[in-house]
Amino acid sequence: MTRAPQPPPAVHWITERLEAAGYETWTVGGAVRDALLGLHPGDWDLATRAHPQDVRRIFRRTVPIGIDHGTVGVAGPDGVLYEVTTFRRDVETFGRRAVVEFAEQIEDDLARRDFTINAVAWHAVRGELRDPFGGAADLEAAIVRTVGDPATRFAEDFLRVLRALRFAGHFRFSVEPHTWRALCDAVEHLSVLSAERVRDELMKVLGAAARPSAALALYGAAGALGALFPELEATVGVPRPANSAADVWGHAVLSADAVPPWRAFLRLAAVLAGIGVAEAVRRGIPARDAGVFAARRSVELMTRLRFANTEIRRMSDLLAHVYDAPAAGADAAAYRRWLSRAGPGRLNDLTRLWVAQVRAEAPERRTPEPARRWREARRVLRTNPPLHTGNLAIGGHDLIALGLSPGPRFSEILAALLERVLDEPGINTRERLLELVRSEYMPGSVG
């Protein structure tokens, strides 16, 4: 043990009160690991022998968070709520719908918990660990095991299998050897998740790691990632448009991890746009129409995995648009073209795309092209051109003033007169745009 866990005051105290009440109770879950590690913990969970209803009664302030499970939400007096939970112990298991009941000791509880990491208890009155499965020295030795018989426990819950690799990859452990065996083995049968688990553990990956490339290889490793997301596995080994000693996959999971771990959604981004780029380089078209392909994939692949509809919508307009920015010297008309599609809200996330993806290349490696884009861009949106037709000093009632009739061919003059515009901004006015119409689009008119 590397150094004692140093719970809260709080968890001191619920510990206090209960223990006092006659219920032998302990911190558990990932807190006490991460402080094992030394590491900042996140949620101090706590497993008691006190029922739901002696917890309820002991504490003033609860909240029945899962009472049918065992578990209750106390306040503590810092204000948090700390969830507390009976000591559990199966009795059949059917991967999510595994039978439990209440249990008197805590060596019942850990057993039925995945990895040995996870199985360790520290109890904050006495600052006594309880470690019966070795997780204390699992720890020290980097290594994700177990708790038991590894297909045993892989075949409780499937979902296992990508818990190992998320916590070897964000610990940088390796996987005891007949662990990932069984691991292995148990690939087969991950299409039996849901889709939102799966992609709630994906979601994990990209959100809690300083570096997801190393779960997501340990994914590619293990046969998950053919097996969940076969889009992804069919850019590994294809090679990058430009010199790069990496494949489209190992670019665009190093992009991600260039990307800010709260920033999950575009670290799933980056990971993403690797699937448009592997798709030009097969059809041989050049790499600034991977966007489109990239688009069109993330599509398929999160409405499988049950994104909603709005993330679904903004990856797909993000994505659209990371590999058609103007080449460098591109005049003010050619950047005002790129906002007007790609729409200057999606700048910043975009900018962040590019210099991820330079810094792939090396992590030390300035970035002086998406800085002078993003520069360039921003001093564009300074002038406050006209970029949609929404913005044109008409619109449509204009038209029908001129004696035009209503119908589809409104938007088509609105869509000409915003070329236009686009390329000569000072022409955005009523009467030079009016003038534009009868000259142009009145019946009789030349154009």
Second form
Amino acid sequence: MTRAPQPPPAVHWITERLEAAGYETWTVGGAVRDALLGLHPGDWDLATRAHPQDVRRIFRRTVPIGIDHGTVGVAGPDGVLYEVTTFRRDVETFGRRAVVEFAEQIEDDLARRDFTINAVAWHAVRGELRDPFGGAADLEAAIVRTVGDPATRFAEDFLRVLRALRFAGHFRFSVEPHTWRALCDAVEHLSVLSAERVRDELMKVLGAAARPSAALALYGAAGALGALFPELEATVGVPRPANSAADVWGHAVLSADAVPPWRAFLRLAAVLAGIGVAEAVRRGIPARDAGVFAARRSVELMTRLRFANTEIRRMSDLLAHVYDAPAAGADAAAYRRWLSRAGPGRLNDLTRLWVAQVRAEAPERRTPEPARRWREARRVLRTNPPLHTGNLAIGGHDLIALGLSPGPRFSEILAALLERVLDEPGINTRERLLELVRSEYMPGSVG
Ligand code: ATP
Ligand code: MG
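Switching forms now, from the form predicted on its own to the form predicted in complex with adenosine-5'-triphosphate, please provide the structure.
Starting with the chain above, the whole complex follows.
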């Protein structure tokens, strides 16, 4: 049974004010759908016959969010900004941007929405459902179905293909057979979508509170995985080096499930890590080098999807060190060398990933190995070991004072000193390091 939506009092208040001024007003979209499902609804959006200038006249505190497409933000008495959008109707639906015009009736507005489950309106004051496309019944039957002819609706906006897969995965709904057939046919056109829209959709899949594996499996089943992310498709069916039932892809998406939903970026890391594993398997390269490939491919994929450079960098730095960490029980020098490469700031994110990867293997198993590794790494960090050349007891000016001339050789010498110090932090004193430089890098100066 679906439940009656209960919008917050501010939505009543906005609706009442608009209706008192003579403008029919409804709540629409994802919040109505989620409320009918008995889930915690997200943003409550309103649709109204009032035009943007009317809305701005009626309410004191408004924000012109998207006046061109009829959206005004209205601050409710609760301080929350609600999006109030004028009823719209599509007049020309193909091409880069649909041409819309304002409409008189809620039914027109609902007709341009993508799926029946997203095309239900609820009247906050009258407590009335307006559901011309049978959305409530589809919610009850757990079905994703387009409003109108599926092939036409997908061709109008191919992003709807990905939205259908996301909603079906998120709610564990099935896709109605005609919709599914048209969806699979539309997959070959996904390349027309802008990189930004594909990226945002992917991050919505990964950021959903539910397990992203369901939607990602549907991406695979529909062919969208191969169309948009061939490097991920290439991990499907690749056996994992460790004895495990799942293939590389299956393990990667289950790992993403095991990362908390508010860490969508780490969920993406869990998925991308599989690319490196599959590539290492294919090339017969040791598993500990898989991170290098994962890092390289993540840069390509994320660049293609126009992620910010800082995020691309953060991802590749993380992935490069997922698989090369010491095994629990390793000595402190092994940890220092790894922490020096990976950067101590990445330990917590990497531990979350390792934990997720173990959970994906066996959900019921506790995670002693990653937890132990984390404790051991923390213990080493508490000794404040020198981890980069800036922590060395001598620097470039000391080399100059010794009579060496500045140049690229300086960083080679400092890097070599760091290697020694990582093995043996006790030698990180001025005297010992100067002595090392003299004896090993200044031939003829000693003895
Ligand atoms: P969520 O916010 O949980 O992802 P939602 O249904 O609220 O789901 P939004 O992207 O916020 O999705 O869009 C709000 C509403 O606008 C949808 O419920 C749907 O009715 C309509 N809509 C959004 N994108 C499209 C689209 N590409 N084609 C047709 N209608 C759409
Ligand atoms: Mg929404």
